[in-house]
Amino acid sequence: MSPFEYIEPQTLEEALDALARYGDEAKLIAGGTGLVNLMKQRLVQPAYLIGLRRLAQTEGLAEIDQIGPPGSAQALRLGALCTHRALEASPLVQTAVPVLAETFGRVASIRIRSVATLGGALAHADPNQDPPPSLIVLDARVCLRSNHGQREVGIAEFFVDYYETVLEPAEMLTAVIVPPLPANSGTSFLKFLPQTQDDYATVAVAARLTLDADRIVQVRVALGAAGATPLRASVVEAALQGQQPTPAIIRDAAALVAEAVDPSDDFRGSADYKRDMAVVFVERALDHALGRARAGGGQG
């Protein structure tokens, strides 16, 4: 690993000064669990670390809230220095969302969750990682701070390539907004992992599916493991809408997926294993999301 100096602001208009002033030659790092093997294989050499630790006390930035009108559903703000293991454990998140809870649950150990964070995980931008898709299917929103204002940015237009997103060098993630799941809503999270149970997945699927008089008035299908980012599947999408579930719509849907993914061949399986297994999950994802729609709505 290269020398480095490390540097741990109090505030975070310091860490956003200390951004400003070092750029492309500065790292945030949180966890650390992404960016430490980076440095260690030489891929990241940054001259400079910025350490949030300090941050999660004093700015709440490790902090879940309720936002919106009182009396009407709320949006969850959930801060980048969040855990995987404190947004599964939530008892707000499991109630509001439970899909996501689900979801962090399924993250490598209890050992790697309890210490990676929910912002450094989406800036590391991974396209195996198993939150994004859920994120995705929730029309989910990242907050971006810099020292000339804030900005938010939906979660799928987020990821721009292997390990890149639309983050300036001066620009810092400080949280994600996760609107109210629609009234007959059923959402599901599906992890296909033939090795160990900490590891990536061959393919991941998250879907969202919201009912009126049992017709698909909207549709969210999102994959993790099958290209350069996760993807959003449109095209899935647009089949299903408006459309009356049937089993055989389902099927013929989810069997568009095997031209919108892009998978890698590796030690989890060969492009075209994966893309198979893509339209074998995304059906079952839609099945499972339809079965908790019609079972009362809202639910993980």
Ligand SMILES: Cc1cc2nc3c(=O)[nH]c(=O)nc-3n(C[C@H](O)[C@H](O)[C@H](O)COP(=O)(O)OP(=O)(O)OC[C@H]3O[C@@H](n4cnc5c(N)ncnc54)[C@H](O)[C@@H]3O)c2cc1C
The other form holds:
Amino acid sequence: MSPFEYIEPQTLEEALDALARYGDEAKLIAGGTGLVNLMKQRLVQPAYLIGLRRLAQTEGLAEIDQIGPPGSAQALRLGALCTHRALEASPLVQTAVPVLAETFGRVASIRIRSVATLGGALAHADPNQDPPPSLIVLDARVCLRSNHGQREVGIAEFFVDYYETVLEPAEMLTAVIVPPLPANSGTSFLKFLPQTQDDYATVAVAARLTLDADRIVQVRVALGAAGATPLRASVVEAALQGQQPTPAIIRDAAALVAEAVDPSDDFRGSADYKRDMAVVFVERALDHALGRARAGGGQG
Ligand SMILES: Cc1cc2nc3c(=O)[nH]c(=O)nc-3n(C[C@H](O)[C@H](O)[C@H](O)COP(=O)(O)OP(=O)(O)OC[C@H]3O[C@@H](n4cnc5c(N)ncnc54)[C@H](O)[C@@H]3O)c2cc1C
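Please show me the structure of the same protein in the form predicted in complex with the named molecule, now that we have looked at it in the form predicted on its own.
Following is the full complex, with the preceding chain placed first.
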């Protein structure tokens, strides 16, 4: 690993000032589970590491809050320094968006989940990661801050390429906003990992269906481990929009994902195998989400 200077800001303002001062020469470090591996392989060699650990206590960046008018369905605001374990175990997340708690519970091992953070997971932008597809189907937005101000970006637009996002060098991801699920919605996250339970997915699929009188009025499908970024399967969504969801309609729509994905050959399977599994798991995720939408309405 190349030598670096470690800086530990006490406030968000200090962190943003350090990012502005050192620009491309600096890297934020949260849980360190992604970055340290890249540094050991010398794929990333920052001269300055800006540690975010203290901001979890001083700036509320590890908090999970409900936002919006009381009495109405509220959005969740998830601080960027929430660990995967905290999100998996949060009663607020489990109740409002159970699929998100389920998704964070499927990442790696409990040791990794206890230190890896939400902000780190998204900024790392490895397309094989689990949280992005679920956040995409939930229409989540990320909050990005620099010492010039802040902006919100839809999660699907946040990912640009392999390990690349829209984050500017002086920006930090501070929170993720998850809107409330519409009534009569069902969601699903399925991770196909034939090797060990703590591996990355061979393919991962998240789906959301919203029904009105058993017709699909809103649908989202997103995949991980299926291309250079997490993918939204718009072609599948278009085939389902407005339809009455019969098994044949779901099967035919799922088959369309084969053209939308662009997986690579690796030790988890050939590209052709992963493409076939994407079709299988999109159909299963849609079935699962449909069952939940019909059973619970708003849950799942
Ligand atoms: C053994 C192992 C198994 C894994 N298995 C899985 C798996 O099954 N599924 C899965 O989804 N993931 C898996 N991962 C990946 C893991 O989830 C990520 O490494 C982790 O989420 C990164 O979070 P972190 O807080 O450790 O980020 P860090 O390693 O601290 O940072 C990662 C990147 O994000 C940047 N960054 C961090 N925080 C911010 C912020 N707030 N704003 C802007 N930039 C920021 C850093 O500068 C760095 O570029 C695995 C990792 C390991 C080591």
